[in-house]
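So this first bit is one chain, no partners, the form predicted on its own, shown in structure tokens.
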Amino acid sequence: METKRVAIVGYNRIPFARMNTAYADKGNQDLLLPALNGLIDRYNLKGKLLGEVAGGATIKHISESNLIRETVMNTDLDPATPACDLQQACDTGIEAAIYIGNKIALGQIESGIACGVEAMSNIPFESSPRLRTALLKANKEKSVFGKIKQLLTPKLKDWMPIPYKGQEPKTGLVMGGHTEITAKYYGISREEQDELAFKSHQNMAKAYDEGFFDDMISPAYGLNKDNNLRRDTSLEKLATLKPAFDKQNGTLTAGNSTPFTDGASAVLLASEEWAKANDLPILAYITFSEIAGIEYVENKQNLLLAPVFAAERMLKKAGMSLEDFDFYEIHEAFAAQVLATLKIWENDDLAKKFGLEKALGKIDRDKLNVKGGSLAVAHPFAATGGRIIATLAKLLDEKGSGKGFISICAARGQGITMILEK
């Protein structure tokens, strides 16, 4: 069976802001809704009946069930257009991707949107197993003394929320605590995090001012700009920072890794017979992709590393070596997880410890993120994905050629990786 060719052929994102900040009265379908009608608008897919939209947020209220297809009946597609929610921690929006661009490509369709969304200010509380069990007999009660009877059983501090932390639920640690883990396992300097967040916050504000985003991003709830840039930071500033995990020995800081973060993403995808009929630019083509994932609870330190392991089956798939490339997006969760995966990727004795043949090679650091990452621009969880492949694929148009890469991990040990090429 011969595959058809994925394109992509346009993009849009509302701007990324802090948790608590532009949309901290906002849900999920709040965020992701001006982010598809943004893409429905710049693309003139105003009553069009598409493929299929799959997407997705990593932490989603129990009335979010079909979040996607939700959002969609709410948009100016045809409300026919079928959906269907995905989630993979950090790697949901690129997944999303995939999964469309698999369709195209099997000729189950001929064009679909990839999206992801994030709205962490309001993450549901969870509540006390005590509460939970009177809440529920107390429902079951058809007197009103037998309801608050029940509902006097649970203690003072069983009322109480239990707010989100992020936790990976076999080792305890959230992210940040297995990223400090990776930074001092892998040698991970303080002042190389910090370099790499500094350059991070320089590349974006370049590519706001050159007018890079003008065509990327709908304004959102009187938010034009990703809020989480800082343009004043300096390696000075970043160096007072204290560390946010180990208190007393830890490198990672707050200017050094990723804060919660608000937001939502959608890409289009389709054949190159459909964008050509619609009248659409072809971008750039997903070509490959691979997912990985790593044990990391004996070895805390993997947590956020399985793309080594993507990386090396696809460019073995693809036939290329980690240098052939024009672009590098590598998800910036944290400054230490960057660094040491391109550590490992570098280094024969590290890479073999891993099971790899050899090192994959040495990224040029000039082609790596060039118009800001993770760092800078923040990351909603689901949303992440289609901003990189976005941002990629604008570079490679722009470009006329090349090829492009892209890494993001994310939670649970796993990770992918992409090509892109024009």
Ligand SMILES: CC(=O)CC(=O)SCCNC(=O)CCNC(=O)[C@H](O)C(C)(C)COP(=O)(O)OP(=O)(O)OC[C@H]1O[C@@H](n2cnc3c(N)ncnc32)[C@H](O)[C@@H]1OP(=O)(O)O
Contents of the next structure:
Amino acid sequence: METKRVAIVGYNRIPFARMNTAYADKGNQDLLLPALNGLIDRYNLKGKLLGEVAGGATIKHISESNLIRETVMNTDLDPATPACDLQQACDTGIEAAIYIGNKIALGQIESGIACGVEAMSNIPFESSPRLRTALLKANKEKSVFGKIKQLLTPKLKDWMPIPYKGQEPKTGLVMGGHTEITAKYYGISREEQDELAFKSHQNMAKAYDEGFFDDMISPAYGLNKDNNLRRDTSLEKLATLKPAFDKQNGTLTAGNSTPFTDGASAVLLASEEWAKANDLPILAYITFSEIAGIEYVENKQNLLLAPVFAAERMLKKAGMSLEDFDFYEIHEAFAAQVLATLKIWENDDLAKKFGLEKALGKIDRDKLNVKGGSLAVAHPFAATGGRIIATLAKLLDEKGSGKGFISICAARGQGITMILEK
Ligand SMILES: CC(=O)CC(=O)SCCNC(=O)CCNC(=O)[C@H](O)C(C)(C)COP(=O)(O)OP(=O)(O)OC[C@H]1O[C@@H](n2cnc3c(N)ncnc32)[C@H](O)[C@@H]1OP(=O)(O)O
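Could you drop in the structure for the form predicted in complex with the named molecule? We only have the form predicted on its own so far.
Below is the entire complex, every chain and molecule, led by the chain shown above.
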């Protein structure tokens, strides 16, 4: 069976905001809606019936099952447009693009939107198991006395809501804790991490000044720019920040780690025929993608390094080398995870020890995250994939030719890589 080419034909996102700032009182649907409506406006999709919208949030309230379909019905699209929720970690947005892309490739749909949202300011709290049991039992009791008796069983501390801690259930460590181990194990220095973070802010500031983001972002709730970008940062300032995760001997700080963030993004994908019929230029094609998992319970240093394997497998299938690309977009969860990934790809001994056949090659740093990365723009987990795909598609479109490489690490030891071509 012949497959169709998957074209990226549009994008939009709302400005990303550090948690508890511009979108402090907003939920997932509040953030996703302006991202989708901005896309619909920009590409004249009002009233259109699309093949499908897929996406998700890493963290949702229980009332948010079918979040994407609920949101789509509130947009200006034809309400008959179907939708699907996907839930991964930071790879949610890119996974949504693969899902929609595969359906287009198979001819099942002609167009679709891949989206992602994270309302970290509005994350749900959990309740203790003892409180949950008491509430369920109280609900079943017939008499008021019986209900009160059940409600008196939890201790006072059981009534306290349990906040999100972002720990890996299998290790009990937060991602910063794992990445601190990564930095030590792979010998990633504080200076290297701060340099990467500084470059990310510099690149993004320049991209804003050049107007690169002008047609990529629609304002929301009074915010018209990402609010994590620091034009006043410097290597000297970064060097003064205290370690955030290993207070004694750590090298990860608030400056070289992503902050918790609110935001939403969307990417419009289509077959070539649909793009032509709707008068939309093709920015780039999605040509390859690969997902990999990695063991990280014994090897805690490797939690965010699964893209190392995804890249090897993808490049083999594509018949390409890591050095063949014009642009590289590597998600900067932490500067240390990016630098460890590059180090393994570059160093033959390390690559073999890691489990690769051989080193994959050396990435030209001047081609890496040229419009800034997650350290500068910040990181609303599920929305990062869409932001990265959009950035790379626009870069390739502006260049008029070439290839771009994407790598996104994720919690639970997974990682996705993708190739875009013009
Ligand atoms: C989820 C997946 O699947 C995969 C992934 O992506 S993994 C990544 C997931 N992300 C995370 O885990 C988030 C990790 N981040 C955190 O936990 C927190 O942001 C953190 C612990 C690192 C920092 O939290 P915090 O201490 O509240 O940060 P914050 O108060 O903003 O900053 C501390 C100081 O550094 C300063 N600072 C931060 N960035 C700076 C910069 N670039 N330049 C100069 N100063 C900076 C701030 O101004 C602040 O200074 P003051 O104390 O003088 O106000």
